[in-house]
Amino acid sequence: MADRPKRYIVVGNGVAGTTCAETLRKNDPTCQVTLIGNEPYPLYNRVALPPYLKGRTPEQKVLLRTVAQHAERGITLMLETTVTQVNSEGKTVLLDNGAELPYDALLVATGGRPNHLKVPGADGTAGIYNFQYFDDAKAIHAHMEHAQTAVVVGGSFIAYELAEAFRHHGLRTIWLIRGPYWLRRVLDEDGGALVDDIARDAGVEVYYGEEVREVHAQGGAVCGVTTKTGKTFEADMIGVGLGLTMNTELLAGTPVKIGNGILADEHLSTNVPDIYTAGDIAQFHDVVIQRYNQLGTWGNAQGHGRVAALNMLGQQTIYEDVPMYSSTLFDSYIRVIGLTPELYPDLESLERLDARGRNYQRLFFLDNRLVGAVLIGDMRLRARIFSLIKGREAIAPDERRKLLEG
């Protein structure tokens, strides 16, 4: 009797999960692939959400797949469905509707969920938005049409993207950052000051060392906030960028090792046979830097999905790439490459600032190797940085300054 088709379950239908599902079917057209997502949409482009907020990308350009396209590819797509538990011994997943599905190999690409603003007055108050999902973007977009003043909370990339969108729509924008400057674990004081200049020139009112103590509401909707230092600001809406909590709960009770995300080797395989991970939630062994790495970027997730699928199919494929994240900064641009002190504070660094030209470069070193960088404005060093990180060549301390000199 012929062997039955392999059964693959992919939890999370973002770019990591969708790429994995499509790669599985492409390489084994006889296999059964079930792709499970808790949102109402097939794959959409999260990178397109900030320009969507600014009205530069229409809704139809955000969506990348349709339900029909999944069916044409032979993928069973289950939307608005949550996997509540994984039975690693019985090799099944339990769904929120009570169904239990068996698997031969499982990918967990569930990413993270945004941390909410948890202060008095915030719970149940309309007009407070996180910015992680397409529905968030649509709700923010609609509210901005009739708002006048917005408060942004947090020092993250998400917070900056929200401040940028609010100013683009002409809202008075007040930005509250707990730390001494934006992205304080990646930039130094000079880099933070440059970003501050860029934001203020765009009309953003930035306050550092500030946290929201209380949200004020009128008629069930936001009307203002008070900070822990006693400052009060009126606001029609609040945008929140306070980081993510990884969605690892479905693995509770299993032997799968969890760190900040799901720990995995260079094959995206966990310590439990036939369970893999990919995307934002994957805390994977990075063979380029020889440490665990975790970076929520589109390209990183797409590469993870492909490599995880090949390994689920039995190939021994290593994920080897230099993660990169980029974003606009009003009239400037930022690119974060490789490893940063966000994950490893012990990295050595070297900086150069051109305040007049609004250019900034910061390089990160580990054991005399270049392992990461952040660039603002001038991107000409980008290719050189990628090459040096991938090459893993030793760079003596007295040679490092030459890298910033071109």
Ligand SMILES: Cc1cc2nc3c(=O)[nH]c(=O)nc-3n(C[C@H](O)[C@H](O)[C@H](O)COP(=O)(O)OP(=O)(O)OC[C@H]3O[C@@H](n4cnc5c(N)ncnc54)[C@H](O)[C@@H]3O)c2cc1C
Given for the second form:
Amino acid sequence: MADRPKRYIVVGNGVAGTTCAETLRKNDPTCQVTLIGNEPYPLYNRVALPPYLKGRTPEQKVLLRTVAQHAERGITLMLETTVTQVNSEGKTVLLDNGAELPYDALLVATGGRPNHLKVPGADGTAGIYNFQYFDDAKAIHAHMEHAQTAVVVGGSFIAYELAEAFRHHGLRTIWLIRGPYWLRRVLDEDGGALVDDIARDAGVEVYYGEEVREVHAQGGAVCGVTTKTGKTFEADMIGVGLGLTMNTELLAGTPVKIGNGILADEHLSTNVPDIYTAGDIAQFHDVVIQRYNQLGTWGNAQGHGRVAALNMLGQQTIYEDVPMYSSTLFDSYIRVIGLTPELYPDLESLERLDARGRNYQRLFFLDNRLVGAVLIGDMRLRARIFSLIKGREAIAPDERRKLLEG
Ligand SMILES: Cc1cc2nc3c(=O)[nH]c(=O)nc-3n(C[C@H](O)[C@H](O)[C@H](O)COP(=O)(O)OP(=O)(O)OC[C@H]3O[C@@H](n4cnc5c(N)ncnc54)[C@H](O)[C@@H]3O)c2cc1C
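Instead of the form predicted on its own shown above, give the structure for the form predicted together with the ligand, please.
Every chain and every other molecule in the complex is listed next, the one we just looked at coming first.
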């Protein structure tokens, strides 16, 4: 190769992309790093958006970087710019402004976009919100100030965050969940019943087996919904938590293998030389569980960004971590650790419920090894779970119950 600085392009300036760009710069002061994102902000903290909605985190604290900081570090930041196509043969990316940029190594860290509520009456109606971007959070925040009643749709973490924010602002909150309980692929019936108790105590009206059939509008703005079973609710606003669609379109026409996300090995390298992936969009070979895994956590995206950068610089670093997602659950707390049936539905599981104390633990096993867990309330098992997952030792069936007994 010619003796010139290496050209790195990073697509997506979320935590995965920004961490990658900064790691590249730190380890190779002479390289060219271009970080391209289609939102109007430098890196901000998505994890801080729920406390921002509740008025607990001010706008300045949500933003984690400034444009000036990127310039000082020598990272070329292009905001409000979409990469429309990767040309893996010519090693270039095409931008929506028509420009074409060459790369020596490329990271695709484009995450997912939220699924919209697609029912009659929803399209073009004001007052229906997804909750993924800072701009979503700002719009929801402004609307909540003068709303009385909200409907939440979906059984995801995002739906929970919306229900909590609406209640926090004193809105009557109706939560419609299609499945038999919240997080139906992760909890069992007992866990679902416990969350139901916790949500109802917080004043949320929860309906299961329910989906919106139609949105009603007045003057172009939401005024209510009718469900598939025929129930009608008034609503000034609707919060939607119906999952994500991965932003893989820019790789269409390339040989890069796509599954539910972008397929990658334990180095976060795709099947095409010099193309790497990281964060929510990476469906990577997880050495801890010896399977493909895909995670939607901040810590994982940050770790991926760092490891992908080291490998783009020529190292052979393996990504090895046990991911964890923790969240408030109204006045309780939930932690999801490692692998869950969300991705591998036939994991074996073992549960324990303490209904009086409002504590719940569920462990997930694969090939006789502990691979994941969910804890509600009491978190004392956490450290033991991490060490067993990392240890990868077989746990005999009669030993498993003892784990839950402490
Ligand atoms: C409301 C909310 C609360 C959360 N709470 C928690 C929590 O408590 N704990 C936790 O661990 N995780 C939480 N998460 C998840 C966590 O924030 C994500 O896992 C993490 O931010 C993913 O980072 P990423 O860099 O992979 O992707 P993203 O942050 O999604 O960044 C990808 C960026 O790429 C942009 N992009 C997409 N396509 C293109 C393109 N073609 N060209 C240019 N740019 C493009 C996107 O617009 C986006 O800006 C939460 C998420 C949300 C939305």
